[in-house]
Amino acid sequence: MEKDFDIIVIGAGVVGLSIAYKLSKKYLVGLIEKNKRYGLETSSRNSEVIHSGIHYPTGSLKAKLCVQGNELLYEFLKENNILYKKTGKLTVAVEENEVKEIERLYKQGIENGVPDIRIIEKNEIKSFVPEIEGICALYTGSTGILNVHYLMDCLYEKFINNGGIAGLDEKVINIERKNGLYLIETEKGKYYSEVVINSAGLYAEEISSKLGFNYNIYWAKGDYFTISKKVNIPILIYPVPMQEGLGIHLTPRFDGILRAGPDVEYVQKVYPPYPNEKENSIFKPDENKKNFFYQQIKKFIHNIEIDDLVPESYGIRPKLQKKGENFKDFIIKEEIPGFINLIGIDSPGLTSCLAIAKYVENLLI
């Protein structure tokens, strides 16, 4: 029995692409994706924010990989002329009882090694963005935005140029371990590999179970609206975070339009997770959420009306914590020799993608 690949990566979202690209520099890597194109699910339906690392408990994988990934990602984007902008971010307290959380996030950010971070008072908020109302805010200068589609295109191209082989539109139906190799069976063929890396995102639970490792992944839908009214906000604006998410935040798009979202709505698993999987499909958010979004945004921007909100899109992310539970970290580990599992890779997965790839590579040494 001969191997077809040194490594097979299952799942071609931004994390799977990053891992495949990184490892293809040294190994013969196969990349298997059930969709007809890479990055059609969570990776292309998010805020496209490069996070600083303030939101994650010190010592957690999310904290370490976000801070490291932030630096690696900016370097990669710059080197490859991929569209990005280091906008900075304000996390704004609008009520007195939120000030302590701003102070806690500042302390946590310092402990996590986040650069360019400070607390600013009300007058300085106005100097940053006159339209924003708040008592105080936490400024993080390393936060930014990118075009994730351009990033994924670049990673995929580099992977192929390194000699990687992609199997798109191939759903994995079985995985077995035989004589020191892994047999990966898809709807189109069978492949033998020394190493299997599960980066299947929403489907990581299903892939993991094929080798007897059972996890509970919960699906959290997040809706987005855009603001049709012209509002001059060139910086990311975040509320003080809630338990189940970072809250409805404002992201300036590259075209100057302001985007609001996402919220957190736990939903039942439905395969496939979107109405269809056609390339460039746009799925509208729940129109009934418009009033909720308006009330959240109104805390920061007083001069908008509910009719200024326009439905844009939504995305679904995999979470390890169910509704009401506290923080749970990424799971990235070698379960048995040659099988590496990535479970619950939600935010800051995009920011961390290159750092995750480096972390996975170190597991193989």
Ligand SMILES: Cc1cc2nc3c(=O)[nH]c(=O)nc-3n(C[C@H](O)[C@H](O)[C@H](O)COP(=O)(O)OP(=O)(O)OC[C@H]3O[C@@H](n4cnc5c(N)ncnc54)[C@H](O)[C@@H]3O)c2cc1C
Contents of the next structure:
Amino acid sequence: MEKDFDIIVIGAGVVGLSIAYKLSKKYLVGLIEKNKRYGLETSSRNSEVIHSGIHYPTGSLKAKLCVQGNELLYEFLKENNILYKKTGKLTVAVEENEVKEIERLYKQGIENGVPDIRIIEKNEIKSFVPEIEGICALYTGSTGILNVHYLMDCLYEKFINNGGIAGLDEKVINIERKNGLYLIETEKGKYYSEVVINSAGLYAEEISSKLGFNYNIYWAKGDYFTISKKVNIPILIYPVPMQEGLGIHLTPRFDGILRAGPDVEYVQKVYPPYPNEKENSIFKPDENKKNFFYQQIKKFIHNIEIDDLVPESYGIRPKLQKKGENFKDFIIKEEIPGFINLIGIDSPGLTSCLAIAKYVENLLI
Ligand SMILES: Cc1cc2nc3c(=O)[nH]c(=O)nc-3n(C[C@H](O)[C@H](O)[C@H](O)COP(=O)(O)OP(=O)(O)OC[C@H]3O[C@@H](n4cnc5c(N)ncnc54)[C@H](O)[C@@H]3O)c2cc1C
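Given the form predicted alone, state the structure of the form predicted in complex with the ligand.
Let us now look at the entire complex, which starts with that chain.
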């Protein structure tokens, strides 16, 4: 049996695109995506924040790949003229009992190798943003924002230029091991490949189970509101993290508008997760959360009103941890020779995308 590809990557989100681009420099790679375009799911529905790596336990894949990915991503964005801004970030303690957590995050950041990080006092917070009220804050200079759509356009173009072959609008329905190769069956055809990489985001567990590797992924929705009032905040503002997620934070968009969110709400798995905006769907941002968002934001900025909040969008994280459970790391591993699984690629998956691609390439050597 002849192979059609050296490698098939399933899923063209920012992670699948990064892997496909990286591997297409050396191998004949097929990239299969069920939607009509790449990057229509979680990868285009996130905060577009380039994280520094302070939040993840030292030694975890998330910590390593985030810190490494942060550096690789800035290099790539600069080299390819893609819109980004190294804004920096303040994680602000507003209550005395949060100061300890700021100190813990600082220490963890240092241990994770995060550059340009320090604790600042009330006065210096004011020098960054006069409107922000806080006792002290953790400043990380390597945090920033990017335009993820331009990043994905660039990765896709480079992949195609390297001779990569994309099958869009082509859902993978089965995989089996046959004659020492993998037979990947889609709604449109059948392909033999030596290696198969599962980067299917919210559906990675479905793909994985076809080869007998079972995982449980939980879907955690995050809603966003924008703030219609003009408030000049040029830096990212985060609260001290709550148990799930990083808390409702403020991100300046490139158009100057402030975005607030996301929260964390575990939801039922409903297909499709990202329906057309016009459809009446439970996955729309939930207007009833307005007051909750307002209360969170008011801790930092006192001069906004509830009616300044406008529902914007949402994204869904593929999480390995159940509601209430503690930290779970990315799973990126070769389950059996030639089958690489990426499971639970929630945040900081975007920041880590290029480092994940490098990590996957090393698994193949
Ligand atoms: C609300 C929110 C905020 C976030 N904020 C940040 C942030 O600021 N910074 C950061 O670093 N990370 C952030 N993340 C995480 C980041 O968005 C993800 O880690 C990243 O987008 C994952 O990319 P992916 O390619 O793995 O998944 P996806 O983008 O979900 O791509 C998977 C692809 O696989 C395809 N697929 C699935 N099943 C099949 C099949 N059977 N056949 C063919 N194709 C299939 C899907 O259609 C999809 O296009 C956030 C996530 C959310 C939800």
